[in-house]
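First comes one chain, alone, set out as structure tokens in the form predicted on its own.
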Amino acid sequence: MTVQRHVAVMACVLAATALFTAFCHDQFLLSLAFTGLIFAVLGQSWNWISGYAGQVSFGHALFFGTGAYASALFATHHGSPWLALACGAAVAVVLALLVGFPCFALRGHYFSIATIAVAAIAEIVVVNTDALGKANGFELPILPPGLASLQFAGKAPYVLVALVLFAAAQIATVALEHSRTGYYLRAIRANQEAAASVGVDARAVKVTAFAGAAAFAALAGSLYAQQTLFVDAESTLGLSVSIAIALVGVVGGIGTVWGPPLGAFVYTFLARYVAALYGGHGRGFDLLLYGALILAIVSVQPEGIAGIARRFRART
């Protein structure tokens, strides 16, 4: 797809859920809106990383855990949300850089494992951790609502602001497939060693990306700690967070722009909502719909929706 077509399907997204937000009264409508956006975000940037250099993170919830945690320490001791976003985001690029580093050694399942694990020790250390509420997490201060707080009465001005960031994320993404570091990364995930015979350096790429997406998901992380208050290891670091972001790439098509945004929308739309809507509010009927969901788009495109898409594109 080109650049013109992202900026005009992009356009719609955008006019589509503006509208949305603006004529929607239902809190749980917007609460789901919310909800899908901060995934679209998550889902893509773990596709920078899992999609298009072809290295599978199952540990994707550390920077938006990092983000949670990092922004609600900083708004609760120094009081500013929007400082708070970019402490967030600053403490997750370190961490990539921490843990990117070592981990971009291995390839495979080995990376993947290693992800695993140090998601886990990070979240083994926040629940023993007395300054982050141990496993009972803890509440970000409520201010007086407004832009300048990041605090609102209902739900559609959270909806807006998340907006804004699943915008930000989609226009760099597609700056990424478009730049240099883009095809370095496609060149990589298709054949490393190739890619290195011609100058490549695959870790150096590869931790700019992982850099990049630790970025944005801790954004996402912290964006959602302000619209809570409330920040708790297993929400925000557990293995369930980390199989969720890559479900929702894996079902939306990994290595595509609009692949993530599209499994989102299912995650979020069609499975829970369904759930809530006939099955209560359980834990468990979402996701057996879930799963359904996804067993019936790999089985009939292995690429995802976006593969689906493709396709229908190409018959047409």
The other form holds:
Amino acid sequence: MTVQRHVAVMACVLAATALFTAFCHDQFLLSLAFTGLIFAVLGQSWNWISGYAGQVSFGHALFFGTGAYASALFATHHGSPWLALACGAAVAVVLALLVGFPCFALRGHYFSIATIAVAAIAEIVVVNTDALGKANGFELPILPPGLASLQFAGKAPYVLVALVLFAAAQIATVALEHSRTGYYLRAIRANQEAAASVGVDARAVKVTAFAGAAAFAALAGSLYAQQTLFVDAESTLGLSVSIAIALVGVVGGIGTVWGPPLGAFVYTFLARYVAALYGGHGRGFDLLLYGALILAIVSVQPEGIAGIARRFRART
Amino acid sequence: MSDEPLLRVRGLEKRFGELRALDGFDLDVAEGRLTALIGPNGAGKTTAFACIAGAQRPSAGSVRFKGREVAGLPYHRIARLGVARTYQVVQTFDAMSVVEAVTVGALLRRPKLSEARAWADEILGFVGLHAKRTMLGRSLTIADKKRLELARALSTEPRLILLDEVMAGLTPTECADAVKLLRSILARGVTILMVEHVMEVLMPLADRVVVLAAGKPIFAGSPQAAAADPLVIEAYLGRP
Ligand SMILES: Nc1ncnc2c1ncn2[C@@H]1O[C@H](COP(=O)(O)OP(=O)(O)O)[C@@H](O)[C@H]1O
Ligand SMILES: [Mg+2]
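Now that the form predicted on its own has been shown, please provide the structure of the form predicted in complex with the partner chain.
Every chain and every other molecule in the complex is listed next, the one we just looked at coming first.
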């Protein structure tokens, strides 16, 4: 797709979502829209490293959780939520550098396994740290609503804030596709050896993309915490969150600008349906279902929905 | 160090377990010339390229490029210093289009994408692949994949280019085209070190031939002298 086309699609999606938010008074639908946008940002940031560069991570919740806990800590200690956004993103970048450097010495499945391990370690650390609320988590104090507290009376303003973050993630992805780093990421996925033969420092490029992705995922985590006003280890750092993010990335189509938003849309409805079907007793079942879905997509339709759309366009 | 050749290899060794793929390899490549590296299958030619370019770490020995020790440096660092290569077994970027693949190489010296794309197009014209610029790497014929690798290597504006059997599997017409292309690469001032089996191709092109057998150089001199050397003939045909 050309940049003009991306801009056109982007304008339509933004306008449609804004209109929907302005006229919808169903709080449940609005919270679905919010979740969808948050997952679109998560899936997109995952896509940078796992789609474009082909280094599949099953630990992306690490950065989502970092942002969520940053917001929770700042709110509890009377800090500004805006500072929490910045600090969460900064800590996520540092974590990405620390984790990325050793993990990107590994390739393929070994990298994937390492990412699971790192996120699991983070979850264990949080569950055993008093200052982080242990396994019980945190309730964020309720503050007077407004932009200063980043808390709002209804769901609609949350959707709009998430929409801004989503737009930023989409713009960053289009920019990435048209940058040296974007070309290098795709070359690494295609053939890391050959990329190195033309001067690509694969590890440095991957770590850079990983750090950028971590920042976006942390911002999504912060907004999520501001909206739910509750944070715990399992729902922000757990393997099921990481798997859900990977599912979002894979369903829509890896290595594309519009794949993750499509995947987020599908996932959001799927998740509600699964939750409604099994109520609170479905623990672990969702993980199984999503894992099976990822495997099925990767083996049958590796290019996701975006791939189907492209094939359809090519035929007509 | 003005009298030092562009590339100087001394005592290069590469062991794979018990096997000594390179066992005291010496080589001089003069700037602006075409040097040929020949030898029977399994002699260690591809391994020598990998060790010079940095794809593999030599077990011992020295590789000096532009007067600077580069043995053991990471692959991408040596590429940045000005060494490019093609692979005997092609390593194209299958999922990228031809122009995108060459742009990846072009971005090394031209970080701005628009400039890199323009340079990639120029190089594609130079190697005669411009008409196929939007095709995916995976859908090219072997001959075109080799051309694409050559374009990708050239797009980094190397001082030295290592070509590993670029002509293998080409038809006679394609071979004649390739020879013309090699001459124009030399005319651009790029130094060439190439592995090639067909002596008729090398005779008029190469300034020097180095013959490798079982990881050791057994001859270095003009192509005519190589063809007449009893040691070289024995290495190729085996002991009578
Ligand atoms: N990665 C490797 N591991 C083990 N042995 C190798 C490896 N690469 C090459 N060899 C061996 O090293 C020797 C030299 O191989 P190569 O450099 O490919 O020779 P040439 O290019 O001259 O045909 C061969 O015996 C080959 O089997
Ligand atoms: Mg070989």
